[in-house]
Every structure is written in structure tokens, then in C-alpha cells.
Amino acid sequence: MIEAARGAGNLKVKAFAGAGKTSTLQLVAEHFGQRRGMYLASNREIAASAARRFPPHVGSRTMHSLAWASVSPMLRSRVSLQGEPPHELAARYGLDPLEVRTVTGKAVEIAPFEIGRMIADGRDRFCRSADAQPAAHHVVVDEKIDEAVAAQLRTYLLPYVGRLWEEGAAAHAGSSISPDVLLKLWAFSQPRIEADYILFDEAQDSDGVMLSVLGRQRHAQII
């Protein structure tokens, strides 16, 4: 793999868990000399630890605390809000229970609060996503439901899908974000990564934004 990566082109490495694979990343680093790396783990437990065993020209970062440290005061104060509990989002949204038919042809009642936890589920699902803007397919409709009216289902709800999110991405909203909403909106922004390349462990555990934050740093060999 060293071999590999000495030819300056982008790499993607498979392996079983436990075959070393951050180990060799540490060695890549090590035989890199002084160019400026920066290893991005999937949680800050890995971080600390790759932290401690890579070389001082290497940061050792997750992807939430480089958007973290880049956003302003102001949107970093809003995660530690208070959020919105499910049901009384559905009725700021004016959202009633809703009568749906089942895969078995029963009828069942969808209460205020699963209807507010839908929406703000389908809000994280299009932050944690490469899509630009909310669509029906980030609305997760339990299974039990009718296909064809949990289709239905997902178009009626996508608008306050989208209506969540635009509060929550208003440059002087006040509203409570989560940490997707923040992560959002630093990949919006088109982040530099400065460093001349970066090690991504763990790429099975990212998700769409990540990856589409990590395809733009082309100024950068990326392991």
C-alpha cells in the first residue's frame, strides 16, 4: 500500500476489520515526511487515539469538529437548544393525525408525534445525504404501510420537510439544529480541507455528505 501511494493518486483500500488498515495508514504517514496530512475518523474516540500514535505534522480530526471549529459562534450555539418535541412541531405545522391503510388492508391512525418525528427524521436523513435539497425518498414510511399510500405519504410530508429545513439553515434563525443541520451547512459552504492529503479511515461508517465534502478536496491526494 505504501507503493501505492507514493504515486500521488487517489487510493481506496478494502480490508477485514482487525487487518491493520490504520496502522497502514500510520506507516503512509510516516514515510510522507513533512507534507501536511490530516487522518478524519468516524468518531472522536478513533480520532483522540490516531491522535496520539501519528506524527505531529498530521491533524487527526472527525468530520463534525472540522465543521465545528469552521462555522460561526452563533449556529454552534444552536445545537445545545432545546429541540422541538415531535408533537408540538406537528401542531406549529398545523398537522392533525393522519388515517392510513396497511399492506393488509387495515386501517390505522398515524398520532401528531410519529408525524413530527417523520419530518424531522427525513430533515437528517437529507443532511446526512449528497442531495442539494429534501426529496420524498429521505421520508422513511414504516413498512407496515401500503406502498402506494406510503408514496402518497411521503409527498404530503415533504414539504414541511423542506420547511424544517430552511428554519433551521436561516442565517439568524434561533430554533435548535442538530448536529446534521450543522454538518449541512458547513458542506454547503465548500470547506478546504488544507492539507496535502488525507487519510479517511473507516469509510464503510460515512455517510453521502461526508463523501461529498471529501470528492471536492482535489487539491489533495485522498487515502
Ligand SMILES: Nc1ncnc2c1ncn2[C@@H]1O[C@H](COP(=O)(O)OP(=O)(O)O)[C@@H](O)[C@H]1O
Second form
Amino acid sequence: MIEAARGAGNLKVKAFAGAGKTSTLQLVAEHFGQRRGMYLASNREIAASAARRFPPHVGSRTMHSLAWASVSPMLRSRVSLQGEPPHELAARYGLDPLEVRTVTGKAVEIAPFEIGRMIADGRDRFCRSADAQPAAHHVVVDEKIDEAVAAQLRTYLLPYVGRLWEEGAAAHAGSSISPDVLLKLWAFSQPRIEADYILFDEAQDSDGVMLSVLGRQRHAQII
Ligand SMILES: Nc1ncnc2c1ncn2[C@@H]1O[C@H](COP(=O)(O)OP(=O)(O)O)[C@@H](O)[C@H]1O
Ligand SMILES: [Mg+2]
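Instead of the form predicted alone shown above, give the structure for the form predicted together with the ligand, please.
Expanding to the full complex; the earlier chain stays at the top.
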């Protein structure tokens, strides 16, 4: 792998847990000497444990922490604001309870709380995707709902998902945002990760938005 990494191209390593991927990334970083490296992991625990193992000049971060560090303090402060409860979101959008059919043909009610949650979840799923705009498939509908009804429900809720996203993304907005919204806004800002090479560990656990940011780091070697 070190031999392969010595070539300037990007490298993808696929192996079972415990096969030695992270250890080998460490050897690669040691081999690269003073080239500026960045180890990226999808969660904080993995990034923290790598920070202890990797040479000191190699940064060890999560994508969320990179995003956090490079967005405006104004945007950061909005993450810690109290979020709007789902039932209040549904009320603000004028959404009433819905009666839908389950796969077994039974009629059930979807309460405003649940509708609000589906909208906010849909917005977050869009934010974690590589997509440029919210789409119906970002809305998750309980699997006990009849599939044809679920498809209608996704189409019905999509404009509200878009509206919630727009409200959060608006430059003048002061409302609470989720960490996923912060990550998406950062991804849309065409961020540049300052490194000569990027070691992206546990890539299978990463989201589309992370892979899209990574894919745009043409200046860096990605392993
Ligand atoms: N070449 C090697 N020879 C012996 N043990 C190794 C070797 N590479 C890694 N290990 C050990 O195997 C275990 C798993 O390695 P790790 O790099 O964490 O795997 P992965 O990241 O693929 O899950 C660790 O305890 C590590 O010290
Ligand atoms: Mg590992």
C-alpha cells in the first residue's frame, strides 16, 4: 500500500475490519514525512484515537469539525439554539393530521408531531446527501404505510422539506440549524481542505455530502 501511495494517484483500500487499514495509513503518513497530511474520520472517537497515533504534523479531524471550524461564528451559534419542536413546525406550515392506509389496509392517523419530524428528517437526509436539492427520496415514510400512499406522502411533503431547508440556508436567517445543515452549507461553499494528502478512514460510514466534498479536493492525494 505504501508503494501504491507513493504514486501520486488517489487510492481506495477495501478490506475487512482488523485487516490493518488504519495501521497502514499510519505507516503511509510516517513515510510521507513532512508533506501536509489530514486524517479524516466519520466520527469523533475514531478521529481522537488517530490523533494520538499519527505524526504530529498530520491533522486528525471529522468532516463535521472541519465544517465547524470554517463557517462563520454566526452560523455556529445557530447550531446551539433551541430547535423548533416538530408539532410546532407542522402547525406553522398549517399541516393537519393525515389519515393514511397501512400495508394491511388499515387506516391510521399521522399526527402533526410525526409530520413535522418527517419534514425535519427529510431536510437532514438531504443535507447528508450529495444532492443539490431536496428530493422526494429524502423523505422517509414508515414501512408499515402502503407503498403507493407513501409515494404520495413523499411528494406531498417535499415542498415543506424544501421550505425548511431554504429557511435555514437564507443568509439573513437567525433560526436554529442542525449540524447536518451546517455541514451542507459548508459543502456548498466549495471548501478547500488544506493538505497535500487526505487519509479518509471508514469511508463506508460516510455520507454522500462528505464524499462530494472529498471528490472536489483535486489538489490533494486522497487515500
Ligand atoms: N502488519 C501487521 N502485523 C501484525 N499486526 C498488525 C499489522 N497491522 C495491524 N496490526 C494489528 O491489527 C489490529 C487491527 O489493525 P487496524 O489497523 O486497526 O485494522 P483496520 O483499520 O483495518 O480495522 C491492530 O491491533 C493492529 O495493531
Ligand atoms: Mg480502522
